[in-house]
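One chain comes next, on its own, written as structure tokens: the form predicted on its own.
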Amino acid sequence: MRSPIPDYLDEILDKHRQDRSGAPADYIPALAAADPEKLAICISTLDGIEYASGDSDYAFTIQSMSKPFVYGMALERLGMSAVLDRVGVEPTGEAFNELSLDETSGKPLNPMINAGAITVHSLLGPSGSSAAERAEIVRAGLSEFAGRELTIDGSVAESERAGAYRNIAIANMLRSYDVITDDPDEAVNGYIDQCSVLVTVADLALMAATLAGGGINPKTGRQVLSPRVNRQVLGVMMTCGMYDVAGDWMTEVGVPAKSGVSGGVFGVLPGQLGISVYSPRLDSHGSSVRGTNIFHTLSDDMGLHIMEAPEPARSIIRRDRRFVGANGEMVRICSLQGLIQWSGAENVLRTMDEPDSTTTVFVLDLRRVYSINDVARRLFTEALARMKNAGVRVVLMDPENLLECAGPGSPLPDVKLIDSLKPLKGLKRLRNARLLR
């Protein structure tokens, strides 16, 4: 069977292809010369599958879409506090190239505007690093997100340098307030190289999927960002990624996203997928007209809004059975399934909590569970420990070691682990036993 997803993406592009409003960025000659009819989309899953349509092999410069990734690189290299001391995380409500700093702290308000991005770029590498050295750090780092070696488009970089008066003014402002210590021209040169890295929509979708997967690249399996840094990047993207329309974007589209003046837009749906779109005609905010409209359509059609909560985890408990053993033991077998997070774990714990229970052996069957997050794992571990302390014999069917109870240093070192119900011989179902699920 041919998947309907590529056909759907074709339909989405056809729907928006006739929109020719806006224009390529005219203040950068190399971008002004881009073919305005180019249009592409790619969706990348967390297991590395890509669905693409349109001009998906066409390469364009990453521009401001580099900012979230480089911000993550700086956080990993320097630590959270060191970066937050230099760049804030508050939305500005201003254009991306505004000459402004926080009135109280004197630092850029966030890393998604140019003042913050230039500052973040200047933090990479040892003190006194050249623009070329920092640009190489960025190129190599972005390549890890993309899962392949990326290159810098020198012609676009030179085109940007020829008219970089605004960014030079921003860098001089930063230097005058001691936000950066580099020569302003050198800082801008490195930042322009950062923006001139070439990508395709497939690259961007995979980079977005890396953020969606907690910092793990779906194709290479490399942990590019730690979970805590990854969360920080997504949080700033959600509130600041779309500049002065970030509020409208999050209420209407509901996908943490970042745009670039080359015409790209990428979005991240945590735990699910990464999406990227390319079309070079821009709106008054510097974002792709077709790209932002396509995201609106995708959000409505596919239910991507991050505030659309999933169905409550009613089916976590697959079966809850009670038996009497050959020696008279009261055995309870609770079989779970699916992905278990806080709400699902709470539901299970509520079921397990029976003050007047006569259970002497409790079997937790996780054979059909494929994921347990950290919160649910801690809840289950504590609940099972309390059962043991109450004199109940706890048995786990956990072949994938999801509760991490196998091996030295485990939270429940003396819990019995079994692969099947065969060790529990002589079980007879209790007459009139209650079947909860």
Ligand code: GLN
Given for the second form:
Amino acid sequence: MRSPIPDYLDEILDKHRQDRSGAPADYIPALAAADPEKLAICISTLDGIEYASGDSDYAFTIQSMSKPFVYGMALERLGMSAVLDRVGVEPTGEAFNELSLDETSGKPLNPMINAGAITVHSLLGPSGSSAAERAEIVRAGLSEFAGRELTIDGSVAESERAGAYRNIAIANMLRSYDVITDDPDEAVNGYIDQCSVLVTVADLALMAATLAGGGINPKTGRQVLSPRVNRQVLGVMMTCGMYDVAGDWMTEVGVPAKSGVSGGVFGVLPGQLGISVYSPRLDSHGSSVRGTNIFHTLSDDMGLHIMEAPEPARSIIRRDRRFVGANGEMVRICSLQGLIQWSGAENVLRTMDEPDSTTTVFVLDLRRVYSINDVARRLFTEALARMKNAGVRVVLMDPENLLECAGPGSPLPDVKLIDSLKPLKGLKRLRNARLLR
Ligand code: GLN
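Could you present the same protein in the form predicted together with this ligand, rather than the form predicted on its own shown above?
Next comes the full complex, and the chain you just saw is listed first.
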């Protein structure tokens, strides 16, 4: 069978190719010269598969799409509080190049607008670092997300530098308020190199998939960002990534995303995939016209909206059986299935909470559970400990050690682990329930 996914991507591009509205960025002459007909899309899965269509080998500069990744790099290197002390996380509702600082804190409002991004850039490397030194840190760091060595397009950087009055003004504003403490010109120059790193839609989709996978690059397997930093980056992308249309984007498309004035847009669906689109004609907000429209289509067609509530999970309690053993022991076997998070755990805890219980042996069967998150694990561990304290013998079937109850230092060291319910089947199972003693 030929997968319908590549055909679908071809169709999407064909559907939007006729739209020639908008215009390439003109304040950076090298971008104004881009071929406006270029159109490309790529989806990267969390197991490292790419589906691409259109001009997917065409390289363009990353521009503002570098901002979330460089923010992640700074958080990782300096720690959360050092970065949050300098740059906030509040949406501005303003354009990306607004000269703005938070009125009370005096900090840039968020790292997705230029004021915040220039500040974040200036935090990399030891103080007094040159533009070239910081640009190299950024280039190497972005390469980790892309899983290959990326390069800087010097001619696009020069072209931007020649007319960078707005960013120079922003950097001087930041310097005058001591938000950045180094030379503002070096900060802008380094930031412009950051924006001039060349990527393809395939690179961007993989970079996005790295964020979708909790910071692990699906191709190289490397943990590029820690889960906490990764979450921070996605949170900021979700609220601030699309600047002054963040609310519209979030309600309509519902995928944390970032656009750049080169015409790229990428989106991250946590736990599922990374997507990127390239088409140079921009709307009045500095985002790709076709890119934006394609994201609307993809979100509808592929059910990507992050706020679309998933179907309530089928009961995770697969079976809940009771037996009487030969010696009168009252055995209860509770078999669970699927993915267990807070609500599933709550469900199980509710059934375990029997005020006048006669159960003397409680078997928790996790053989068909494939994932338990941290909160569910803690709830179960506590519930089983309480059962033991109430005098019930607890038996666990947990071959994958999802509850982490086996082994040294486990929270329930004396819980019995078994790997089969065979002795409990049929009539025999009543007699053999004794095995559980
Ligand atoms: N280099 C561009 C600038 O700072 C990036 C802006 C963008 O992509 N939105 O103006």
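Keep in mind that what you see is a predicted model, and the values were worked out from it rather than measured. Numbering follows the first chain given and starts at 1. Heads up, when I say rigid core I mean the largest set of C-alphas that superpose within 1.5 Å between the two forms.
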Q) With the core lined up, does the C-alpha of N327 move 2 Å or more between the two forms? A) yes
Q. Does D374 show a Cα shift reaching 2 Å between the two forms after rigid-core superposition?
A. yes
Q. Does the distance between the two CA positions of E400 reach 2 Å or more between the two forms, the core being superposed?
A. yes
(Q) Relative to the superposed core, report the C-alpha shift of L339 between the two forms in angstrom. (A) 3.7
